[in-house]
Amino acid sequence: MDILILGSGGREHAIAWKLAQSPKLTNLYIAPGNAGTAKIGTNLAIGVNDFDKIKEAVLAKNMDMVIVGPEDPLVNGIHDFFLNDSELKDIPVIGPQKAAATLEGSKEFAKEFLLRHNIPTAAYQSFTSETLEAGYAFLDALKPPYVLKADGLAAGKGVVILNDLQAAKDELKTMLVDAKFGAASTTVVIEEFLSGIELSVFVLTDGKGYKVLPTAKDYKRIGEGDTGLNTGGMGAISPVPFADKAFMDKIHERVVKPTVEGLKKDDLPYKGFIFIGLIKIGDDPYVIEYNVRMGDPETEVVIPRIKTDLVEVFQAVADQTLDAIDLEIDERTASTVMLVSGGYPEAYEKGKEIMGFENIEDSIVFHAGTDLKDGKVVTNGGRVMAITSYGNTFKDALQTSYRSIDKICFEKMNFRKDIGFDL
């Protein structure tokens, strides 16, 4: 077969990385990709949401399937572009049409869906410039700390948690009228804080069956003890400690079957990955968000512990036979760490020459934010390479993780030396 995937990132990578280990694989096109994706595969210089181009190269070069990496394609359509378009609508997209993929595209139907299904999540409501008054009361009628949300896809900076009921108001204000988040934040939705410690559930359906993935957690805060400002991601591990089969089961049968059967319910096409971040509140699961792809970095664990072949999995989703497929999971712990750019997430510089990483034996080197400029490895985002190392228990592949970090380096960088600290 021969696939693109389209993506620049880490959970690319990861995906390319496990793709290419099929003998079912023929050729392999990354749209934009990396440094790490031109290794073991073909880079098209096309963007994501460049869905004429993307045409054109698949029917230029007879790919059979394409697997789309980030939400921003799925959010604007592109697999209604392939079913819409008579060249293309029998080459099978992996990932939800756009009417199911609002709900990462928007929190507050999300939120709408939740609730139909009778799925367990923090109460809320939603608020836009003309209710700004009611919000403020909403605001009132809350305990801090107090969670705003802008409604649509702000690259993961539209949520904001402050202790201060003014300075709650004042951020409230800043995000409806100055729109601070542009259109994504015309509609913001105030939620209730769930205390607790979280982490993430993964589900690959064909719009039939599914099958539930291992689970992650991700550390977001750029500081050590989850300080600072959120970011991508700063490091993952799989599986999460504490969610033992009793907790499982509970997400399984109050979370993952009724998401499923309310997107067929409501008659929402999906054929891909559900990202389901949840909360766990004494021993009860309660649900974040949704995302309709995998999450970065997270995918960096998760998927090198899936021993079955991937290429054989998304041929099963796109032919609705993923019931039939035996998914065989690696019972060790992948644990990843982040290397990321200087100031990173804010004003970082790029262009800057990775060194040592060629050397590293011990893990996998997923490239995230990375280019070839003369012949070398440069930093090209803020978020660089995530090394991902396996282990009996998550501390085994960290501390085997942060060793190969040692013989890595570029001008600026850095990393949290505490992931996992809360387990």
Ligand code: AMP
The other form holds:
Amino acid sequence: MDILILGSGGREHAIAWKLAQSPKLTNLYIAPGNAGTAKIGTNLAIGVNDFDKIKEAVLAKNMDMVIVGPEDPLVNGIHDFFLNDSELKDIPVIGPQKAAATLEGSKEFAKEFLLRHNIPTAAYQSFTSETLEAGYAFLDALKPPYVLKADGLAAGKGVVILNDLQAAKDELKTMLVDAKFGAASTTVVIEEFLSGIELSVFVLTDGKGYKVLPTAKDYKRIGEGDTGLNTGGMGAISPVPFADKAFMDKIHERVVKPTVEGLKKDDLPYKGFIFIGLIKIGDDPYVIEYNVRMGDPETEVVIPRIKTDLVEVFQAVADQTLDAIDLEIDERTASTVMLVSGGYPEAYEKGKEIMGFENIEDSIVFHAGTDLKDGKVVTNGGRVMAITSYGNTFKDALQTSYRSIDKICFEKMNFRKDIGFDL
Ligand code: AMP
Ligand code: GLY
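Could you please show the structure of the form predicted in complex with the named molecule, as a counterpart to the form predicted on its own just displayed?
Whole complex next, starting from this chain.
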């Protein structure tokens, strides 16, 4: 099989790394990829939203399958683009069609879906500039902290949580009237604040059956002890120690099953990953969000724990025969630590040479924001590399990652030394 992966992060390198282990793989292409994916496949200088160029490459190289990493092309309808094109329609795309991708593309749509299918989630109402006054009244009726969410995609920055009522009202106005997040905040969802510990569950579905993948927990804040600004994710572990069988059974019955059934009932075709962001309150799971893709850096701990041939798994998704696959999971824990550029998630510099990562044997080095320049691997983003290790416990795995990180350096390299601190 010749396969194309769309994306350029640690997630896409981890998927590429796993696919490359399959005897069923012939050629692997990554668009646009990074310095890590260039070592195991062919990078194509094509953006993930350039559907015409993607079509050209898929046809020119006779590719057999496309795996979509990030949400953007899914929300923009890449799967529909393939289905509606006479030359592309028989080439499977892993990732939902546009209608179902709205689960990530619109928070309001996701909340309505959750409510319609009786899936536990925070109480909410949504508002536009026309209903600003009603929004103020809803905030008056809530207890702090106040959770405001821009309805549309806002590059992970669209959720604002505030303790002060007046600040929340001001923020609502800034989002709705001053278009703080552009068109993404034309509608704002205001939610009841849920207090608990978060985890993520990943489901792979072919639209008929599904597999629940290993759980993971990511660490989003830049600072130790979960302080400072939000990032794309600074590290992750899998499995989540508190997700025991009793809790997973509840997640399965109350969240996963009604989600997959709900997609069918609502006629939302779905072949791909569902990322369910959950919060545990007491002993009960509540849904915080859906994403229509894998998480990053969660993929860097989930994929290494899947033993089954991933080409076979994706082929089964395409053929809707996922029920026949026996998904084998590695019993070991996996942990990953993200190395980031100094200054991230605010302004940072690129183009710094990365040294010491090539001879690491005890960990897997997944590239994220890296590039090749004059034969050297240099930084090319805020999140630069994810260092993943296995262990009997997440602490063992982390120790191995931190030992490997001791050997890696680039100017102003930063990382969190406390992944898993809260467990
Ligand atoms: P989201 O972009 O929906 O994942 O939200 C970003 C983060 O905001 C989540 O990972 C949570 O930590 C937090 N969050 C979102 N919704 C709520 C809520 N209703 N209650 C408490 N925290 C929330
Ligand atoms: N790590 C969170 C995400 O991928 O959205």
